[in-house]
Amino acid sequence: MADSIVIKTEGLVKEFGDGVRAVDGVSFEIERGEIVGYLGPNGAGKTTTIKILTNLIKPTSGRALINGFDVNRHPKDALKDVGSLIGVPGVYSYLTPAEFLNYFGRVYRMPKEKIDQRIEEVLKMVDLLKWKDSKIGTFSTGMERRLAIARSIFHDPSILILDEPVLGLDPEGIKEIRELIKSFQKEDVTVFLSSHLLDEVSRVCDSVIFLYGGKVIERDSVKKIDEILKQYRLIDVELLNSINEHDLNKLKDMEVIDQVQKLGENRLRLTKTDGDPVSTAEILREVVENGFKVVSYSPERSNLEDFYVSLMKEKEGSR
């Protein structure tokens, strides 16, 4: 495996006893220093993939490699430079953050001087230093989540594997974790994270892997996806009167409109694929000239969520 590739999966398959294939031939590569998002609906196979990558479960077939080592055959070598956050971390309510991290430092067999140094460093990084000696049982969900991330980076790993790192956090907590993850890239840390918050992924990640039904259906850079989405305009339209089938067909026949979706009794979403504001103005003019009484007209550029939804619809349509 090339030195620049730090995480690699080759045809990963995981079947469970009930015949369900949770992961179905998943292959991807992640380069050193990348922040990669892993997206998919519930049951797509995200957590199963991550559990294979961290040796919590073994694949039915295929391989997962980290730094060139097969995770399931040589877990000690593969995972020695990996920090992970998977599921809801255990809460040690009777400990303080200093005691909690000291325990994990000893598990990692770190020297006492290094443990003391890292306690100060990581608690400062996750903005918990002032609560260093407070009982964890008094912490909010966001504080507990930040402490769990502190634990995952305590041994100074160069690779982080995070499953829903902002789960259960309020907007302020999400923003804090977002900035923390982005700061890791400055230290050349590779981050692989699953998330259902598409807006957060677009703000943090370099590229995105889309998973559906256990299969990778798309992978691209966030920058390239953003360039594609610049070509699309979504136009939410509210009409004075109710929309019937005749109205929908009339709109679909207009050459300036690419797609028409009924959202409610008198609400529509129109799609135009060239992204030109002049075109959206032309659409409004033609809609009005065809006798539709427009109450509101709101053009918006598509975002990562729209891209994701379109992929899901396309996949559903092919089944």
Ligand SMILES: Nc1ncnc2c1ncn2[C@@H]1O[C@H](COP(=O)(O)OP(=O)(O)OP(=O)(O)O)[C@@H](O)[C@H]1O
The other form holds:
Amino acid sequence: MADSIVIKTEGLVKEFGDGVRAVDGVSFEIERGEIVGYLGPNGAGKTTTIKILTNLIKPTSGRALINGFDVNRHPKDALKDVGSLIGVPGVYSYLTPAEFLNYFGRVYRMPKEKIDQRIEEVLKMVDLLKWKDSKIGTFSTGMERRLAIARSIFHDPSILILDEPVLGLDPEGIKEIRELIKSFQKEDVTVFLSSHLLDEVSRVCDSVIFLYGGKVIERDSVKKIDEILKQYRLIDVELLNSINEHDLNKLKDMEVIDQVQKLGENRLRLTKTDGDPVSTAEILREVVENGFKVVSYSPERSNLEDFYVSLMKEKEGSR
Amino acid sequence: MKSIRDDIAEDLYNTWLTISFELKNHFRRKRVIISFSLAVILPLIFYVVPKIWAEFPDSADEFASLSLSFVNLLIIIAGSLFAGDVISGEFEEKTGLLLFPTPQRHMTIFIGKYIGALIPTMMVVSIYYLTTSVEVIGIYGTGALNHNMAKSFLVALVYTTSAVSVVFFFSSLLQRKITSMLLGFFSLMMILPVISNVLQFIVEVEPWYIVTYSAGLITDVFAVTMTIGGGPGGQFLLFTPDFHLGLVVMVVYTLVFLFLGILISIKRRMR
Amino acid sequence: MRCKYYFVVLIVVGMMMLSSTLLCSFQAEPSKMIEQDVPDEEVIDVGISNLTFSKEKPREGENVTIFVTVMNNESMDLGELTFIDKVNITLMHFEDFLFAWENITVGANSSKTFEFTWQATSGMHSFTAVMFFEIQLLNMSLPWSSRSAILEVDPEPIGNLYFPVAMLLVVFGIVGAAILAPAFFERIPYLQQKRR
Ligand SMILES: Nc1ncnc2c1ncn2[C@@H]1O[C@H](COP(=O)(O)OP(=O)(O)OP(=O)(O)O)[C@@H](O)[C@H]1O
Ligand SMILES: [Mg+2]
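Okay, that one was the form predicted on its own. Can I see the form predicted in complex with this ligand too?
Up next: the whole complex, starting with the chain shown before.
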């Protein structure tokens, strides 16, 4: 195995009790310093793969290697340089963030001074320094989440395995996490992150592994996503007020929108089909800046499924 | 591959880390106050009640065996409180998502958690014996304290290991920490004693293989035949547990339930 | 003759036993001597002066010697006293009703100690020694003097200190070994191959 390969899976299969193959022969390699997105719709098997990679579950067959060590057989060697964030972890309510991080620092064999120093650094990074010595049980969900993120980067890992890292965060938090992940690029940290949001992955990753029904469909550079975004740039918007004819025209006149489709009393589907690629976020920003009160929006969530179906067909056709 | 010595040293250190982490977690919680105060209050009842309303028993051994008849209950309460949620809590509260992806063998985590639950339970038992000993000295003088007390204490510690093991087993088996705590508690408090009594008094065979029956040794070692309800003969017992066999049964329960629990925990999926 | 003797013994001693057991269970003070001299007036200065045990608190299973001392302050040998044909001493115990019976003689102005051995069983025990004058002319046995004593026997100790310590060591040993075991198993080549 080349030294530069840090994460490797070989024909991973995970079958659950009811015969469901959540992961069905997944093989991929990730090189040092790469930021790789693991993309797939709900139920594709992303979390299952990541749980195998972090020794939370054992694969039915195949193996997962980190730095050349089988994760399930030699977790002590494989995981010592890995920071992970999986799902929405709970908290040890009766401890303080300092005590909590101290334990993990010791598990990762960090020297004492380093632990104390990192507690300050990391808590500052996630904006929890003020609550360093208060019980975690009193924290809000967002604070708990930020603490979990702090824990995953606490020991300065050179490999980060993140499952839906922005889940449950507010837009401000999402932005911060993105910046954090991007900053790792410079530090030669390998990042493997799962997401079901195309947009999300395209913003931070170098390359993408497409997963569908437990199988890897394609591995591509993030440019591929830009192409997809070009084709499938639509966003469902729910507005506070009901929509009239004037609003529709106003939206149609906007640079970033080509088509406006009325879905309901105050629900719209906006599409950008040609011209320069713009992200859904930009479309949203334009809409808001034009005085529309947006209650909710869901960018490209539905069409990722469509995209996968077409990708599958494409693949089968070429065979 | 690293040397086996380093490997073992790492595992030992990891176990120690888990133990101290568990202890820190336990000692922040109400369960410590509950069980530690029970360890003082229960034996105090046996001092205060006879002091005010009745007379103390004639011998220190009689007093001790009366007072210590409740240590069994305390072991079960403390064991259920400390071990009842060690594994199920990790899954139910999803803290396992933080704990398990660390560079540790899961084996050391689970053994550390077992020991981490065993230590506070043993501390509670020790406090109970300490209180009882102080009472014995107070009532009967220093000379009254004999090695029967030490024997009973040691038997109680062995029983503690098996009680904690049984609760630990349920904790690894069940999804919710409240059910695992309650099932652990009731299996030792009711289910096993009921089976043992049915076998003893109805079927009339000796239930030597039931750990709660062996737990009778905790007070049996004082070798006082308590006359409950007066009259010569007093208590009617069909069987009494054999000292050696009883302790071996306890150890077997400890090991079987501990390792079954660990096996289930390792197999169990982190959802 | 014999039959009558036993009958008297039964009634007299039975009463004493009952009272002493009641005392024993309610008062329960170990090794307390209870003196009960049957005749009120001491016509003849002969009697049981002492009932003691070789051990104050024996353990279950131990052999205990019971000493019954009979003193004779008369100027005649016991047995030569007027009207008295024989002097008997009877030792009674609650469980085995008549424990021992012996024909005795004690010299003038002296005392003599008689020994009985008993294998201790656990619990409280009351012993009563009674001295009888056997008067053949009247065809009766006259209880003359008696003495009771209570002996508390500790039950056989259950178990020892070493075994539970050993059991704790076994538990900790195996749990400790379980911590170390994976490091060893990982290094067994056969197991490694099997898992690949
Ligand atoms: N513990 C389990 N028992 C049975 N089936 C499971 C279990 N965990 C996951 N699955 C199934 O395996 C499949 C893949 O699940 P997984 O959580 O890996 O998907 P995912 O890609 O992470 O989806 P999401 O975007 O919803 O998080 C799903 O169909 C799920 O129902
Ligand atoms: Mg998932």
